[in-house]
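First, one chain by itself in structure tokens, the form predicted alone.
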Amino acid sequence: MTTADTKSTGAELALREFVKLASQPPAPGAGIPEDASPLLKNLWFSWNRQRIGFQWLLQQRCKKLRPRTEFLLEWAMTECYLLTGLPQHACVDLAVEYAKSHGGKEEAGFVNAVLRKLLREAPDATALSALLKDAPIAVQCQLPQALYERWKKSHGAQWTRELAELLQAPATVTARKRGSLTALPAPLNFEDAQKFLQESPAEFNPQEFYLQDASTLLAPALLNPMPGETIADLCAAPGGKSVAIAERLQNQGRLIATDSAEGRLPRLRENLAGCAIAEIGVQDAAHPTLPKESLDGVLLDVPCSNTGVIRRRPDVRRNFSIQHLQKLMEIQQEILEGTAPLVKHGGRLVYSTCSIEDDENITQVKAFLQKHPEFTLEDAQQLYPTSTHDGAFAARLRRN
């Protein structure tokens, strides 16, 4: 079998997997399945980064599209303009053959005509970007209209465009040597903690290093776990923050690391392997089974809109909606209410998200404090995405 044949076979398989996944996408927040092939993952992430623009371009050229046909055309656009595995003519041929086998000759002819016309108008990615200059600003930014309007209202049009440009690039992959947080003095300082991060090599030993973005160290730093304490991370999977907490506890005390879904626990257990004090299990953070006033500290890295991690989770662009945001905020409130009684007097609760939406962050904290005067806000920090880290929010609340 020739190299070209091998590429075509791999691309054909990825095409079938892609259309199937796009037709039945993961639930918001779930992400692509971990067992997906590297080629499918690359396709999925690349498509999600540019899909809003692809949709607009197709809408200008096609009156109406079946979902399957739309996904097929967008697969071809992703391959032709964003990836380098196949020549453009091979991408078109594969798309046409797929359309023929699934929809007949008429659909195949339509797909062929649309793609060849588009490639004449825009033979490369630069020319394709030029076509988007006539699109609405939100489309040029590759942002859902609702999210663009939120950011524009809160931060202005220029800030929004600059952030949108930053979010088009994949995030840098960084790693931290396991155990590196142990020697830092108390209280744990976020700026000191992130100094241990380094760009991850192509191959690394997961027993020696842990893949981690700097923003994920903000919440553990505000929590500042101390040896001998009882600490709970109640939305723990996949375990990055739990690993940081475990290092600070130095195998003295108790670490309760739980998540609401059994399917997320294997990764959590893997990341906490070797931590003798870790108690790992399933628990609904909104309705925890732990005794009241039993925790020195609790970390709540709650489900959120993920708008601070769009570089790593480009599917946020496709999933964001005001309705979904409201549902997430209700879940966040339930988790705060359910967990607050577990904190000892004098203990602390750290509320954390990877969102940059005030509604999920400081506004949520203020609403909780109005209902719970027994807690005091000691610190709150909002990180916005930069070229070196993702966006995140964390607030430390002390129980009086």
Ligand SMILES: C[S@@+](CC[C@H](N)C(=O)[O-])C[C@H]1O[C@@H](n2cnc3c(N)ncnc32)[C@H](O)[C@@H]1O
Given for the second form:
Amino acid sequence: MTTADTKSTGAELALREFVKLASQPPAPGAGIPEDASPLLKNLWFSWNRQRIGFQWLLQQRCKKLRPRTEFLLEWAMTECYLLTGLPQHACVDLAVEYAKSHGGKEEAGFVNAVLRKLLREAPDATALSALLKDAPIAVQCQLPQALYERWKKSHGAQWTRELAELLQAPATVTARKRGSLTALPAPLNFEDAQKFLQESPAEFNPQEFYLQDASTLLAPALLNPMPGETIADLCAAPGGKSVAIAERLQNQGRLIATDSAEGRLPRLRENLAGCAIAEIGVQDAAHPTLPKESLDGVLLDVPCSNTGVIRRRPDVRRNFSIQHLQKLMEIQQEILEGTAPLVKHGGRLVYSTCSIEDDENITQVKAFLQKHPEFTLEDAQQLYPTSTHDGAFAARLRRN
Ligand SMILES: C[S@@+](CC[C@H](N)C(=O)[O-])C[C@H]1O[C@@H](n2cnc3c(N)ncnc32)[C@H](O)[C@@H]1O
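Alright, leaving the form predicted alone aside, put up the form predicted in complex with the ligand.
Up next: the whole complex, starting with the chain shown before.
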């Protein structure tokens, strides 16, 4: 088999898996499986970053597309314009073959015509970007209209464009040396991290390093657990923040790390392996079973829209809707309400998200404080994504 044949077989496999994955209804949290092949992961991330533009270009050129055909065309666009590992003619041939075997001759002819016309109009990524100049601004920003409007209203058009541009880049990877919690770790970009992992496997001992975005350390830092305390992390899985809390507790005290999703517990257990004081289990934080006034500190890293981590989770664009945001806000309020009575007098509650939406962050905290004068706001910090870290929010409330 020649290298070209191998590439094309790999691409064909990835194409089949890609269309299957893309055809699943968008569901928050249901992204790419962790064990997906690197090729599929690369396809998935690249497609999600540019999909809004691809969709718009296809809508301008095709009357109505059935989802499978749309995903197939978008696969070809991702391969031809973004990944470029296969010659364009090979991509078109693969797409046409796929269309023929799944939809018959007519569909194959249609896919062939659309792709060849598009490639004549825009032979490369630069030419494709030029075609997008006529698109609405939200499309040029590769943002869902509703999210673009929200950000424009709260921060202005210029801010939104700049952030949208930043979000097109892959996320940086940060390796934190375990135990080094007081200072934010120096970030590594993706290439440096790969090099580090490849060249220093002996030095990269998972017991010693933890791959974690710097912004995720904000909430544990605000909680500031002290050895001997009873601390609960009630939306804990997969456990990035629990690990940071465990390190601060230094195996003295109690760490109750629970999550409502049983399927996410294995990762949590894996991450907390070796932490003798961890009590791991399933629990709904809106209706916790822990005794009242039993906690020195609690972290509520609640489910959210994830708009601060779009670089790491580009499919957030696909799942964002105002309706879903409102549903999340209700869940966040229920979790806050359910958990507040567990905090001891003098204890603290840290509320955090990886969202940059005020509605999920400071507005939630203010609404909670209105109803709970027994709590006082001590600190609140909103991080926006930068070239070195993601977006995140955390607020520390003290029970009087
Ligand atoms: C943002 S993630 C937590 C990330 C985690 N703190 C970390 O640092 O790795 C939110 C978590 O909340 C969990 N969750 C959602 N609703 C919940 C509820 N009612 N009670 C407890 N956990 C919940 C989800 O299963 C998810 O694991």
